[in-house]
Each structure stands twice: as structure tokens, then as C-alpha cells.
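First, one chain by itself in C-alpha cells, the form predicted on its own.
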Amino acid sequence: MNDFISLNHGSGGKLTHELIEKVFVKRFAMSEPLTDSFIIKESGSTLAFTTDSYVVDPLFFPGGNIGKLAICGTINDLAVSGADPRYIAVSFIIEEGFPMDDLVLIADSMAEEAAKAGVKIVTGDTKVVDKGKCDKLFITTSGIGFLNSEIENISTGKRIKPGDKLIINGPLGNHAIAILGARNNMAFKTTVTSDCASLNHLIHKVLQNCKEILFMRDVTRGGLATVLNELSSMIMSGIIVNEALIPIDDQVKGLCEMLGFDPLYLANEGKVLMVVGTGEENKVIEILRSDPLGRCSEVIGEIIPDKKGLVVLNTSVGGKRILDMPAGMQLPRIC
């Protein structure tokens, strides 16, 4: 392991990996298989906990903002582990001289859509360090979800087996284009705009119509390839997935050419993966066309019996590639 602290150590690839497995699961006795969320099973209550941190640079950007950011990925983390999310708190590590109003429109659109998740923020904390000891403003955030115990294993994929298919509710990349087109130095400008969304009821109206939803997980940091290959190994089969039949909108995939990105291992802020039992595909996808955040929803490939737990890509142009986990980030900062 290295002697120090990389960017890469934050990508959500495989050196994020080495270190939660070597530094922290190690010391903490952390039970696996690692989910988005720690399932609680107290006095007949099963609850899903979370906690996050938002770093992202810059604050504000095409889509949302850090406060925005924070709430939707706290939601997402329990609404992927089948929970209804229902309480958040947050905690504000904020730089001296930070401008007043930008904290209260930060503020206000984290109150918006925590009220449009229909979530509330309880409580949390404040700290404001010397000017230069951080970034401008970090937010953390952990929040609670109760659970149906029909569904508690979900995250573990326990029921997955060959056959079963890949759903993805819409195009990937956008937000870390939106981010990167906002930053101020870089050469390009984009129209592009983030993902970021609170997916908790899009999730809940097909958990409620669907027996055969067996994992979800939101495609965040390390992109598409990260989550495919953390699935792979957790229920040790392999994975087919058809490049045809991802959706990535044409803006993001044209500069992701000439920028030298692959948008597989872009971030997103609004995507789940869905593993669905063989025969329900077709009633998914209906489902989560008729949201607006799942109008682009695609089954993209399906699990297939492979001991070695690989992910394939069948390329568009009729070839095949492995899609590894990717060792460090492409883009520093992006959530």
C-alpha cells in the first residue's frame, strides 16, 4: 500500500478499495459485503443507515449545487438499499470569509429537495475554520431509512443468479461533464447539465409493482465499470454488457472523444443499476419510462456464469474488452 494519500485514494476505483479493505474495514471490524448503507435490525424495526461527504469543485454548477448534491446522494445511498429515506443530518465544515449568500442558496436547495423527496433534515453541525484550511465549504451528511425485511438483502445481490438482466434508468456522464465544463480552467464551455436527482420515489414505484428487483446500487464515483465490477465480485459470476445499448447523450459522448474520457467510468448523480429476475425486464423498463428520470431506461446486458467474476463489453463496433475497475480517477472532485 502507499505511504501517502493520493487524489487517486478518492476515485471510487480499485486504490479506494485497497484502502477501505486494508485501513478501515481492518480496524473497525466492518462486516462484508460493503453496501451503500448498514442495515439495523433493533426492537422489531429494520432501518438502512448511511453517511457521505461532499467535496465537490466547483459549488455551484449546471444541474445543482453541493447542497443539492448532498441530499441526493444521501437518498439515493438508502433508496438503493430498498429503504424509504426519511431522516438526514448534515454537518457544515465551512472556509472564513465564505459569502453569506452563497450559504443560503445552499441552504435553501437543500430544504427543496430534501421537502421534494419528501425527507426531513433533523439535524447537524457547524464548524468554520481559519481562511485556507479548507476548500471554500465541505458538507457531510448521513441519513436514516426504514426497510421492509422482505427486501433487507437486496444491496447483496444474495439472489442474483445467470440470465438475470441490466437496467440503467437513463445516460450516463453527464454530471461529471456538467462539473468539469464549470470549472474555471478549463478551455471548454458546456450546455451539459447534471443528473442530480433524489430517485427514492422512482425506485419506490418499481419496488412496489416488482417482485424480481434482486440489486441496486447508484452509478456514482468510478462510473458504470466501478459498480459492474464490485457486483461481479461480490456474487462471483461474470457480466455481459452490449455498448450499444448504453445510453450516453451525443454532447457527452463527442467530448468525451476529444477529451480522452470514457464515459463507463464517468460520475453520475440521478443512475441506479437494476439487476431484474429473467421475465420482468419488460415491466421494469415500463415502469421507469413513465418517470421523468427514468424516460431513457434500457436493459444493457445480463449476468452469465463465469467463475472468474470478468465484465465484458461487446463493443458497437462487434469486438469484445474487458471493463475493469479503474485504478485512479479521471476526473479529482467531481461529488
Second form
Number of protein chains: 2
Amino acid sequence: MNDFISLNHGSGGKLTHELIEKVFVKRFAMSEPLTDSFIIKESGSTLAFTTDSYVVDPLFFPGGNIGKLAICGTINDLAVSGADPRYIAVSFIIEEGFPMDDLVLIADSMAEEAAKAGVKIVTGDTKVVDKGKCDKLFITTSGIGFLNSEIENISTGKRIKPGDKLIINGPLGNHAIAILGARNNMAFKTTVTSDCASLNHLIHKVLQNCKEILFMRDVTRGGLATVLNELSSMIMSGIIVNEALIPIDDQVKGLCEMLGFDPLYLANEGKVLMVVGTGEENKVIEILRSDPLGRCSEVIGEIIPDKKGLVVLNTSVGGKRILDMPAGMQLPRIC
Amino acid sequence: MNDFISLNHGSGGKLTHELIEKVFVKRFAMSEPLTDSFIIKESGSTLAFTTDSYVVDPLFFPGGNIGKLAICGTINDLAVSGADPRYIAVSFIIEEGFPMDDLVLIADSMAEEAAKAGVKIVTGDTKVVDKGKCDKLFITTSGIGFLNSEIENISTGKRIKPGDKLIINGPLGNHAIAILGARNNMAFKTTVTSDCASLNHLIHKVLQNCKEILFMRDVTRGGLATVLNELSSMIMSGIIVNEALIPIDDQVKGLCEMLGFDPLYLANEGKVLMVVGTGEENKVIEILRSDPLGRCSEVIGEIIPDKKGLVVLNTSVGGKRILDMPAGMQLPRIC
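Beyond the form predicted on its own, can we have the form predicted together with another copy of the chain?
Whole complex next, starting from this chain.
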């Protein structure tokens, strides 16, 4: 293990996993597989519990700000575990000298996003550190959701079998490119907007109408490639995805080519990967596409019986390549 | 309201309250009074939910480190609401270049403290920011505890009446003085150790054996003076405390005199203020003193019918003074 923490330890990729495994999981006796939320069954209730810190730079970007992002992120972590997100706790670490007006704007959009999603912000904390000791503002949100006790924790993907279909609810990479475009030091301008959104209502509609939703994960830090790799090693199956079917907006595609990024590794905050029992994919696509947040949904691949633990990409030009877990970080502080 | 965030907004005193009231409570439609934990009653369960960020400087100090402090703090916030603390989520914001060995030491003491308290660390997050963008390490812990549904939320102090007694479980100010002594830029050395401890087992013993525990609050940022002021305005009663009865270690007293601090405003992380129905105070004191964490417990004052909303201190020299809410901050980044 490295002697010092590097930015790559925060990438969501290999080093993040190594850090979590070697430093935290063993010591804290955490139960694996680690998923977006921990499921608590206690005195008749089943609840999901999650936390995330947000250190996005810049704080304001096209399509949102750090506050909206924090609320959406926590809601989505709960929703993909099959829970109905209900309560959020929020903790602010603020740099001395931070403009009150900006804090008000951020609190406004947190309140707005929570109200839209039907979630309550119920408790919190505020710490202030001396000028230069943090970068403007960090937000940590934690959330509690309730599950129908009959629903298995779908984040573990236990019922997945070969032939099951992979569905994504829209184009990838917009959040990361929007953040990048908002950084003043970047030499390009873009009209790409972050996809930052709360997916709980969309996911609820799908879960209510479909019996064969076998896995969900929100596609955030580390992008689709990371989620697919985590899934394939968790269920010890192979996964095949077709590059030509993965929705990516033209402007994002163009900027990725120009800047040397692979959109399959870029962060999102309004995208969910679903694994759906074969035969039900058309129904799921129909429900998703009837909602603005799922309008561009696509079936992008399936679970295969061989290549256990590997993710294979059928490329647009007709080849095949292994889509590996990212070793390092493409972009720091995107969420 | 000020145009910019100042260190005083993080003091736990007047400006913190103003910030929370004017920026957060209204927007988030939070229900008041705000207490250490929010109580959720849902599908047959009653649970407490809390969050806190820790930005203590330095990270390691006599008696603990930021990790132990974070676990104790969250456990205590749950315990004083009458809940049995059970699950903790932890989120790390780490500066690039932070020594892995230090992170391991911190994780070790978090695991140790959680195990001792009978609490599980179940989920978490890790973010890394560029060198210079945060001060080494910040930790945010959130917690869930379960309540016996027959217990009222004692943090609201609804049953308090004149004559009820105030009890503290030991000497004040040790945590703040230990932190101060550990700062290399301070011109004094001390053997004072932080009181940082999880109080859930101690509180459980008291709650199991006494019916008249009418209020509890852990005495942290802002010190005893802040807790007493919050209590007196919450219940709109007067409070009288006797300075001579408040336990303060000689070394802490001496250093406070030398440095110009008032120990009643200094932070602790192993101290709880209890309001106890008159007649039961001796029994509570007996239970507390039988535990190492309550060995120096004292009855320090009582609720009075007049002076509504005010805290009156009978000073050691025979006078009286109003113990006000701190306007500013005595010491930044003590928790």
C-alpha cells in the first residue's frame, strides 16, 4: 500500500477500493459486498443508511451547485438500494470568509431539490475553519430511506443470471464535462449541463411496475466502467456492453475526443444502471422513456455466462476490448 | 446578518444560532427545537438520527484523535436523546499527501471506540482533495440509534419544572485545554488529557434505574454556558448554578486563569448535563459516581421559577452574574 494518500485514492477506482478494503473494511468489520447504502433490519422496519462528502470544484456549475449535488447524490444512493428516501442530515465545513449570499443560494437549492424529491432535511452541523484551511465549502449528506421489507437488497444483485439485460437511463458524461467547462482555467467553453437529478420518483415507478429489477447502481465517480467492473466481480459473471448503444451526447463525445477522456469513465449524478430480467427490458424502457429523466434510456448490453469477472466492450468499429477498472483519476473533485 | 462567514459562525454561540436560524431552519422547514438528534417515528420504530463534522486541529492530542472524537461525538449525540446508538456512517475528506500510517492509526481508534461502545461502523465515503485544499483530514460521522417508543424525546425538556436539579458527570474544560496544549504554537505544556469518551453505557445505566431524567445534553462546543442558555430559552425558565460546585480540575483552572479563558465556555466530549426531578438527584449521583466516567459527578444547580430565559451564576466569591451565551469564539477548531 502507498505511504501517502494520493488524488487517485479518491478516484473511485482501483486505489479507492484498495484503501477501503485494507484500511476500513477489515478494521470496521464491515459486511461485504459494500453497496451504496447499508441495510438495517430492526424492530420490524427495514431501512437504508448512506453518507457521502461533496468537494466539487467549482461550487456552482451549469445545471446545479454543490448543495443540489449533495441532496441528489444521497437520494440516489438510497433509491438504488430499493429504498424510499425520506430523511437527510447535512453537515457543512465552511472556509472563513465564504460569502453568505453563496451559502444562501446553496441552501435554497438544497431545500428546493429535497422538496421536489419529497425528502426532509431534518438535522445538521456547521463547522468553520480558518481561511486557507479548506477550499470554500464541503458538504456531507447522510440519508435514511425505508424499504418494503419484502424487497431484497437489490444492490447485491443476487438474483442476476446470464441473459439479463443492462439498461441505462440516458447519456453519460454530462456532469463531468459541465464541471470541467465551469473551471475557469479550462481552455474551452461548452453548453453541456450537469445531469444532476434525484432519481427516486423514476426508480419508484419502475419498481412498482416491474418484478424483474435485479440490480441498480447510480453511475457516479469512476463512471459506467467502474460500476460494470464492480458488478462483474461482485456476481462473478461476465458482462458485455455494446459501445454503439451507449447514449452519449454529441457535444460530450466531441469534447472527450478533444481532451482525451473516455466518457465511460466520467462521473454523472442523474444516471442509474439497471439489470433487468430478460423479457422485461422493453417494459422497463417504456416506463423510463415516459419520464423526462429517462427519455434517452437504452438497453446497452447483457450478462454473459463466460468471461467471469470481466467487462467486454463491443466497440463501435467492430472490435472487442476489456473495459477495465480505472487505475487512476481522470478528473479530481468532480463530486 | 454578516456578509461573510467568520470563525465565530462556527463557535456554537450566538452567531452559529443566527446562521442556523436564518439560513437553514427556515429553508429546510426543520422542526424546532433543534436538538442533538432528530427523532423519527415510522412503521413501528422510533429512531434518532444525527450528524457532525470534525475539523479538530491537531488531529492527535492527549487522550484521543479526530477519529475517536468523531465516534464519541456521534454516540453521545444519540445517547443524550435517549436512544441506544447502533449504526455509524463515516465520511473522510483527506488532503493529498496525508500519511497512510496516520490514517491507519485514526481508523484503528475509531474501530476500537465503536467496539467499546457496542456500535457498528457500517458505511462510508472517502474523498481526496488536492494538497493545500483542506487541512490534512476532516471526518463527518452520522449515526442512527433506536429508542424505546415509550420514552419521550428528552432533549426537548418538556417535563422540566422549577426545583429540578442540574447534574454534571465530571470536570469541565479538559478537552479544550488538551487540544490547546497539543498545538505546537502554544507557549505552555500540560499533562491535561481530553475527556473524549462515549457516554452511552453510563447514560443507559441512569435511564434504566431512574424515572425522572427530564433532559440531557452533551456539553461540547460552547461549553456548559451555551448548553445552559439553550436550555433556559428552550423551556423559558430561569436556571441558577453554583460556581463552587462545578467540578474543574486544578490544572485546567490554573491554565484558564493564565490564558484568560472561562472554563464554563470550553468544549468537552465526555460530559453530559442532566436535569433530574427533585428527590431523585442523590440516586442519579450514586449511579454516576459508581462509573469511571461519572466519578466526579456533582449537583451544580437547579431550575428556578423566575428569571425566565436567564442563567444566573452564584460566583465562588459570593456574588451573582448572568452567564450569557458566548458571542464569539474562544478557541477555533476544538472539535
